[in-house]
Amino acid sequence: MDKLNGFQSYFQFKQVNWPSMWQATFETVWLTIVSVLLVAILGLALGLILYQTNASSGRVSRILNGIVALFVNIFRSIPFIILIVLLIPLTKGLMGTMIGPKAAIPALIMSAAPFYARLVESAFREVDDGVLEATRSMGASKAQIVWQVLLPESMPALVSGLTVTAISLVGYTAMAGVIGAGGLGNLAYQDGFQANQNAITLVATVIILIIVFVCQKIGDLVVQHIDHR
């Protein structure tokens, strides 16, 4: 009977404070969108630097590649929950607070941008060398090659990589919520787990899954639209 009651507790939806649930959903969606935009910009820049400096024989390029590669390898290797704690002083200095959705942004960016940077570098490497050489032979500058060839040719892979990164960020926002960053993770942990209200945890989980499915579907549709291969 106790097991039955435990199972039934997941469906006691009268426990759910729906206004708080929608507010937490908004915080999670807002945090995900802001983080994805910032990660896309920083990750694209880091990935481009890694790609451009990797094959260069210049001393400055080799040093720059080593520094960026070290940064990327370090921060994408640190578990997210540890990174949040590690960046608390930096977060407080930049955002003025250690709690709330804004407080999670630095850790989200520092964790996801290096991951996306490697995906960007990989996408650039998949561009046909023949196309690049043909563009160079016509006298195109490095900037023209990047904007007119590299980015357009690798765009499906870039969008696909950003979709994977966005889904990871949704999970990161939930983990950040456990230590006070707000959103569905915070609601599921404090109002659900700690208060032993399993229905709240279940609803928050379902909403997170829906957000993930929406991110994946949007990414797939965009890739299908721009991939003409």
Second form
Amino acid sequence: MDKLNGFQSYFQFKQVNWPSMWQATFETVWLTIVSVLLVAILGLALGLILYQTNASSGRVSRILNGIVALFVNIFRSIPFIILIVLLIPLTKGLMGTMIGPKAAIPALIMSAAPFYARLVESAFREVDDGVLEATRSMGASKAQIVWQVLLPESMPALVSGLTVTAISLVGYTAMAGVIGAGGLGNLAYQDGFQANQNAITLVATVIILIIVFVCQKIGDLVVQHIDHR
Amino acid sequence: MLQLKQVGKTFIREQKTFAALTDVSLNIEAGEIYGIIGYSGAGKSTLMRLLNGLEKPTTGDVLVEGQSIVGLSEQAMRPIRQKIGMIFQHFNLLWSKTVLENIMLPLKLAGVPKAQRQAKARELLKVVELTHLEAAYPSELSGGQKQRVAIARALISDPKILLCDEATSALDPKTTNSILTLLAQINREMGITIVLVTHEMEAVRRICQRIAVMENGRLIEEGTVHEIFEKPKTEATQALVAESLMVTPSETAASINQLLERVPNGTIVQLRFNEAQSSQPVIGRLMRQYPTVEISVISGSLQQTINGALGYLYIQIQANPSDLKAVLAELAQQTIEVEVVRHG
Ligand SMILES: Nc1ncnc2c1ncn2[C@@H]1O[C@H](COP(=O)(O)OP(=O)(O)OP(=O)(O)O)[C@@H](O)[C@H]1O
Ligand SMILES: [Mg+2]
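Could you switch over to the form predicted in complex with its partner chain, since the one displayed so far is the form predicted alone?
Up next: the whole complex, starting with the chain shown before.
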């Protein structure tokens, strides 16, 4: 392959191996969807714990709050690229492999779930106190308040928070690709950068942008549909 | 029905204890409308929250239908709370649910099957006159409509008691009137005991039988509406009464009830009018125009206010439905406000 330089190099589209491009796109989308789902579940759970234990003055809840808050703050602060390296032994144990999309999942979750948990916590705190009091005055149990009031009343904030999280997850999957987790990041790095085929990098970039825009659009549409405020 | 016995409530604020309620005792009888009035910060909402156990007293006892609720767990409180409806100043509806879903919520929490919930909710929508809005979301409603939804929601679990915390404070005078009329109707027709907390003397005057006045966490005066209005003992009460006399007058529940007893049949309408309108011969003209309609004046008065004279008149109308409608429409054009106190 002749080495092209300069601006023109971006447009040598015959360099692009489309089947492998679609394969990589598929991997990125798959990885994003799976990790968004897992992050949503874990983030909601952690966010709910943070919310429920924050107001309470009981000893147990204060300790639980401290532990979860510490976990969340630490993992939210570690740069993703370092976290993925840090978690290599754990990933090997958990997933049995260090290569392929699956290998990126633990690091993706560990870094995005705490981020989302904080968004969930603040979404819950935005719920009107008066509405919570009204529900309590109807004789609702704690679990009923969560399912019937807290979740529906904070749904737009939960969805837009998840949209933001999903978009950063797309970015993270690309980063994970660099260290061998497949997907568009991997392709852009190996075939694009290392083999100096800039057209591949450009196409991968455009596809990632499209994925991000689609995420944003879906999120916006859902919020628009469910927000009756 | 509801009793407070030497109740005290202290909060800890910035490491200092603060007495929100001190030595409050009162006894609310079944079937009455009981007003609790006082300025902001007097402890009214705190007292209200003790009555359904949302807050526990620091000292003293709270009894609901003779049963002490002070020692009860949150779990044990739940069935009691279902028998006590509550409405609020800011309505506290769920924006994420439709009007119908909001009203059904208490029954959903109680595990009542959907078909039954819906039937009950639709019934109550009729009572609060919002049938056409069942699929609307709260954000599409006016303040008065929201409070009507909140009232329907509070009534759906067939409560024996309805607690109203500043239920009309966010509403304009006209809407306030219609909500108060609705509350009086609920009390009369369903026999529900109502506790009305407010800082507006006018509201308690219109529908309450007895009033308690609160100041700085203490209950400083208690009595019938007449006692409090005619001979307010404390300075705070005098101030509240004086304030309310600045407001346009209307009848108290007691005298409306007397009136309803005195005139057992026909539609009873309250008319409000100003100086200019009072000189027009509206009623005479209506009687000529609709010969089969009988209109008689039951009571009325003209009072001086800062905005000039304001009058009100209670009339009894006996007519067939279509004539009645026409007469009411005419009256609505000629007066400030027409309120049907009782349908004939
Ligand atoms: N949870 C709480 N913690 C600390 N202080 C409280 C709490 N709830 C109420 N208070 C205090 O108790 C006092 C009485 O409050 P409350 O809400 O009962 O007054 P209110 O008469 O209902 O006033 P408003 O007319 O403004 O509603 C206030 O000084 C308030 O700051
Ligand atoms: Mg209050």
